[in-house]
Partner chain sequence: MAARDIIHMNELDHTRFKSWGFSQDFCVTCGLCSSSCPATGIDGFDPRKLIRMLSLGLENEVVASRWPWICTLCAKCENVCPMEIDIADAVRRVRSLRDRDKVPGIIHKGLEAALETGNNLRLPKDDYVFILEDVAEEIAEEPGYEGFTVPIDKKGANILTTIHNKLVNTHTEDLKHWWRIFHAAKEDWTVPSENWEGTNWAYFTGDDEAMKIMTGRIVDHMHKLEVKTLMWPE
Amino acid sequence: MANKVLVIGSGVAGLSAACELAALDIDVEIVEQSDFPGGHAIQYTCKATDTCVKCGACMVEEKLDRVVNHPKIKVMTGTRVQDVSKSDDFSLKLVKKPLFIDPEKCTNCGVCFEKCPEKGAVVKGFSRNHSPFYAISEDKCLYLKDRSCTICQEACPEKAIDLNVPEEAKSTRADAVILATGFTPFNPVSKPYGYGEFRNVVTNLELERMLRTDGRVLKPSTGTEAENIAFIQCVGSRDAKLNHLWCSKVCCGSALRMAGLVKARQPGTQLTFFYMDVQTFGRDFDVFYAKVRKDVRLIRAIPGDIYPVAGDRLQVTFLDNVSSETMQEEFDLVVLSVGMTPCRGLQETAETLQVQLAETGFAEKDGQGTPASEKGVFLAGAVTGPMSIPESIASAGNTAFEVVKYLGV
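Coordinates for the sequence given above, by itself, in the form predicted in complex with its partner chain:
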C-alpha cells in the first residue's frame, strides 16, 4: 500500500509539511477543524510598502495554492480527529461537521453573506483559494439555534445551501501523523485594557484581518479611519502571573510592520508603540526597523490604565521615560499585541496521540520517555512554541524529513 500521512492542522506548518511529502509522492490528508485552510497566517496582509518587509504572509498563500491544487493532497475542513488506534499503521476516526454550502454548486457569489440578518452567521474566507469562500457558523446561525431563519437557503441562486445536512463520521488510515495544530492567541479580557468593553480596543490579529479585508485601519466604533493609534506589546506574553514566561517572538515585528504599512497607506496617522524591549527575531528585521523608527514613536514602557473619553477616544496613562512622569494621552484606536499560547484543546489531542506537553503547555519535541516520533507521531510549527512563518516552514521541513526517514521511503 502507498504511504499515507495524516496532517492535523492546515496552518502554514501543516501546509508546508504536506507539500514536502507530496513532492516525494506520498499521499497526504490534512484534517482542519475550521472552515478555511491556512491557519492564522492566511489572515495576514502583505506588509510591503515600497519594498518587501519580509513578513512572510505571501508564503502562506503560496503554500495554500500548491496544496489545494496538488493531486496527492486532500484537505478536509470542518474536521476533527476523534479517536486513534495504532497497530502497524494508524486507524483514525474523524468527525466532519456539516458543510452547509455545497462546494460543487457554490459560485462564491456572496448572496448568502449579504442577505443573512445575523452578524457573524455567514463568514467570509480570506484567500481566493478558499472555496467555498463563505461558510455558515454553527454558533451564530439562527436556523441552527432555533430554526427561525432560512433566508440564505432560499436566497442562494445555485441552491447550494442545505441547512439540514447532518454531521458526518468518517474513518481513515495513515502510516504517520503530523500534529500541526498551531497556537491560540491570548484572550486579553483579563488585562486592564478594556478589551471587549471599549470598541476601539482591538487585538493585533483583528488589525491584521482588517488590513487584509479593508486595506485600511478603521475605528470599529464609527467605521472611519483611525488617526492616532497606540500599539501595546507583550499582552499575555512574558507574564509570570499567567504562567506565560515566554516571549511570543513575532508580535514586535508584526506590530512594527503593520505600523509601517499604515503609515504608508494613511500618512497622516500618528503611531505610538509601547514596548518592553523590541525583540528582533529573524535575519530580516533591520530591513525595515531603521525606517519604521522614523515613522513610529517608540516608548519604552507598557501603559497602565485606559479610560474611554469623549468622542469614542481612549485615554491612556503611561510613564514618559524622558520626564519620569506619567502622561495621559488620547488615542482613537488601541491595538493589543496579544501573544501566542498553546493551542486550545491541545491537551486532549496530545493524550489521544500520546504526545508529551512541556510545562508551558506547548507540545514537547524531546520530552522524557520514548519520543512520540518513534511511534509515528510528529510535530510541526507553533504547536511546539511561538514561532514565525519562516520558522514554521523550516520546522515543517525538518519534520517532513523525519517522517520520510520513519517511513523508510
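So the form predicted in complex with its partner chain is up there; where is the form predicted on its own?
One chain, no partners, no other molecules: that is all that follows.
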C-alpha cells in the first residue's frame, strides 16, 4: 500500500509540507476546518511598491495553486478530525460540515452574496483557487437559525444551494500525521480601544483584507478614504496581564510594510506607528526601516484609551516618553496589530493526537521540531509558536524531511 500522510490545517505550513511530500510521490490528504484553504495568510495583500518588500504573500498563493492542482494531494475543507486510533497506521474519523453550495454547479456569480439580507451569512473567498468562491456561514445564516430565510437558495440561478444538506461522517487512514493548524489572532474586544464598538477601529488582518479587495484604505463608517491612520502594536502580545509574554514576531514587519503600501497608493495619508520596540525582519531591514521613517511617524508609546470625537474621528490618548506628558491626538482610522495566540481548539486536537502543549498553549517541540516522531505525529508552522510566512515554509520543509525519514521512503 502506498504511503499516505494526513495534514491537519491548510495554512502556509500545511500547504508547504503537502507540496514537499507529494513531490516524493507520497499521497497527501489535507483536512481544513474552515470553508477555504490557505489559512490566514491567503487573505494577506502583496505589499510591494516600486520593489518587492519580501512580505511573503505571493508565496502562499503559489503554494495553494500547487496543492489544488497536484494529483497526489486531496483537500477536504469544512472538515475536522473527530477521533484517532493507531496500530500499524492511523485510523481517523472525520466530520465534514454541510456543503451548502455545490462546487460542481456554482459558477461564482455572487448572486447569493448580493441578495443575502444578513451580513456575514454568505462569505467570500480570497483566492482564485477557492472553489466555490462563496460559502454559507452556519453561525450567521438565518435559515439555519430559525428557518426564516431561503433567499440565497431561491436566487441562485444554477440551483447550486441546498440549505438542508446534513453533515457527513468520513473515515480515512494515514501512515503519519502532520499537525499544522497555525494560530488564532488575538481578539481585542477586551482592550480599551473600542474594537467591535467603534467602526473605525480595525485589526491588522482586516486592513490586509481591505487592501487586498479594495486596494485602498477606507473608513468603514463612511467608505471614504482615511487620511490620518494610527497603527498600535503589541495588542495581545507581550502582555503580562494576559500571560501572553511572547512577541508575535511578524506584526512590526506587517504593519510597516502596509504603511509603506498605503503611502505609495495614497500619498497624502498621514501615518503614525505606536510601538514598544521594533522587531527586525529580513536582511534588508536597515534599508527598509530608513525609508519607512521618512513616511511614517514613529512614537515609542502604547496608547491607553480611544474615544470617538466630533467629525467621525477617534481620539487616542498616550504618554509622551520625552515630555512625560499625557497627549491626545485624533485619527480617522486606528489599526490594531493583534498578536498570534494558540489555535482555537488546539487543546482538544492535541489530546486526540497525544501532543504535549507548552506553558504558552502552543504545541511543544522536541529537539528535532517534532512532538514524538517515533509515534508518527509531527508539527509544522505556527502551531508551535509565532512564525512569519518564510519561517513557516522552512518549518514545513524540515517537518516533511522528518516524515520521510519516519516512513523510510
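What you see is a predicted model, and the numbers here were worked out from it, not measured in a lab. Under this definition, the rigid core comprises the largest set of C-alpha atoms superposing within 1.5 Å between the forms. Positions refer to the first chain, counted from 1.
- When the rigid core is held fixed, the Cα atom of Glu225 travels less than 2 angstroms between these two forms.
- Core-superposed comparison between these two forms: CA of Arg283 displaced by 2 Å or more.
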